[in-house]
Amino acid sequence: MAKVELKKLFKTYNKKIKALEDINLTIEDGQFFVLLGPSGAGKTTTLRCIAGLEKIDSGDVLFDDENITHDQPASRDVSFVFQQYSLYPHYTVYENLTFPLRSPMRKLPEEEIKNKVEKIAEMLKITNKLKNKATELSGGEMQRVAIGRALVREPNIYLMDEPLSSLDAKLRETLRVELKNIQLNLNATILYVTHDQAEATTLADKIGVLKEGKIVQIGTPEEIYENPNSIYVSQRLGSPKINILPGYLFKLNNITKIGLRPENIELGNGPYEGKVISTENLGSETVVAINFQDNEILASIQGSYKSSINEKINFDINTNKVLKFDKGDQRIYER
């Protein structure tokens, strides 16, 4: 594994579309780093620039302090896991997993190949599928094989482009846990891109938030959630979504907008009165939508909560947890 650095990376398409703008990023050896952002933010382009599949306009890519900006993709020694499975359909699972190890550049003995494949197959719980053709697998099994084909190598970095996005919710949850455990066991360096906040918070040691080709904040999942530097970043994490409200609602007349997490609203008592718009019971919590001075506010409470539509409801807010923003949607920090 390697430490990977991106320095002042710029990439445009057709000489006018800015895909990446001044990207500066360090992924430490053995770190699980997640790039988080919506479609079009530049996540996949970043991966492709590291892999050498895209030619950058300017800037540098370094592996363990060695500049590999102009190296060919084959010599960079990276493993890429794509959103689609990209398996050889008529190969067995075993043959798919061994394929990257049979490169003429590696010249590994057969016994070593066998041991590597069996180890990864056991980690991914596909040992009983090794003799199956790829076409005989379920979608989840195919993605396990695709991940396994990357893991059998020991590259400088694993690049993962939303590899779980095409799977159902339950399987995504299972594979997230397994992937994190595997990363810890292998001490692997991983750069993983996603628009899914659950993937980002459960997998990442650090998160880089991308917006229109720029990294706007880097931090641990806790830092990004608790201390976002803008409204845009505050909206990347949190379910139910953060409430963005005008400051005057809570007599903060010198503040343009505030951010208020649903869990920081206390229902039943307090100086503020609204009307219930809806309630959504999610099992472990209930989300209550409140109309307060023609603004919708989402509150989240543990357990169940019974109320009727248009019922009057009192609430209070945790003033210590209020996030304040200026006219440019940037965070105002207390001195």
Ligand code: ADP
Contents of the next structure:
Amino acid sequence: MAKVELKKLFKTYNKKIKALEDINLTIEDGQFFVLLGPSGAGKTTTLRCIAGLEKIDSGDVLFDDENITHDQPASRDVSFVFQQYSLYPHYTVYENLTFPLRSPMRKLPEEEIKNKVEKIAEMLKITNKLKNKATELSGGEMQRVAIGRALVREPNIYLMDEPLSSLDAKLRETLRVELKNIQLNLNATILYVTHDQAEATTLADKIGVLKEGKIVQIGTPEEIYENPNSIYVSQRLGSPKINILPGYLFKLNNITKIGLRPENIELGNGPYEGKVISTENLGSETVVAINFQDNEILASIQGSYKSSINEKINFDINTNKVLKFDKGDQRIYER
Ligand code: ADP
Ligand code: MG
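Alongside the form predicted alone that was just displayed, please also present the structure of the form predicted in complex with adenosine-5'-diphosphate.
Now the complete complex, all chains and molecules, led by this one.
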């Protein structure tokens, strides 16, 4: 597959809506790159620009160092998985999967088509559905076929637009794991966009965080979690969410805001005293909400934690893990 680069990409809709502003990123051959951002951040637009489905204002798109900015969509050789399943309803699953292999440009022997389809069907666990009509499938099966239809070819890059977002939580989790295994097996280059932090952390080699059409940080999931460069980035990953608090609460009087992850708070003893607002037992951990000087702080504790509402509670924080932010919500790095 290919290395894909975007250089100084700008895209506006109707001459006024700035959808993408100065996007720069490199997706290495064989890399699983996730663009993470909320609705409206510019995720779909980025994919459509790479596929050639949108005309860009300025900038360059390169496949393996070759500038393809002005190439027609058909000649770019990319596979797109859309957010909504887009199968041919009256064809069987087998026929749907063979479709991308039947373009006049390819002309593969029937035996080879059959082999490829069977291999992909097995990976996606839909072998027993190959003879079904697309309309005779559940939502999860349809989306498996849609993903399979992309994977049956080996294009320059797979572009995936929130492909699991229409599925229920359990199925999403299963397919997420399968998709990662398949990518490793095929050594595929994938640009996957999502607003789901669990997908981003489990799937990505690299995450690019999108905010209002700009990429604000690129890093491994660990780097984005441990070392975010702004409050916005710190809030993209982590559940329960990071606590953003005024610095003076912890005697950091010259620091506007600090970020404190719920797992970096220790309950039971310590110099700080608050009151329990609520506790939520999630099985492997318990989330305790504490009122501390009129600020709500979430702490997550391994296992279960017994306490009652309004009970006084002492706690301590792991000062090494405190993230400091300036007035503009940007990270202050220690010298
Ligand atoms: P995402 O996929 O992250 O939700 P999009 O790429 O769809 O974001 O949209 C980015 C911005 O561009 C949004 O402000 C959206 O309203 C706008 N936009 C997207 N498509 C169009 C379009 N066809 N016409 C006008 N504005 C659009
Ligand atoms: Mg979108």
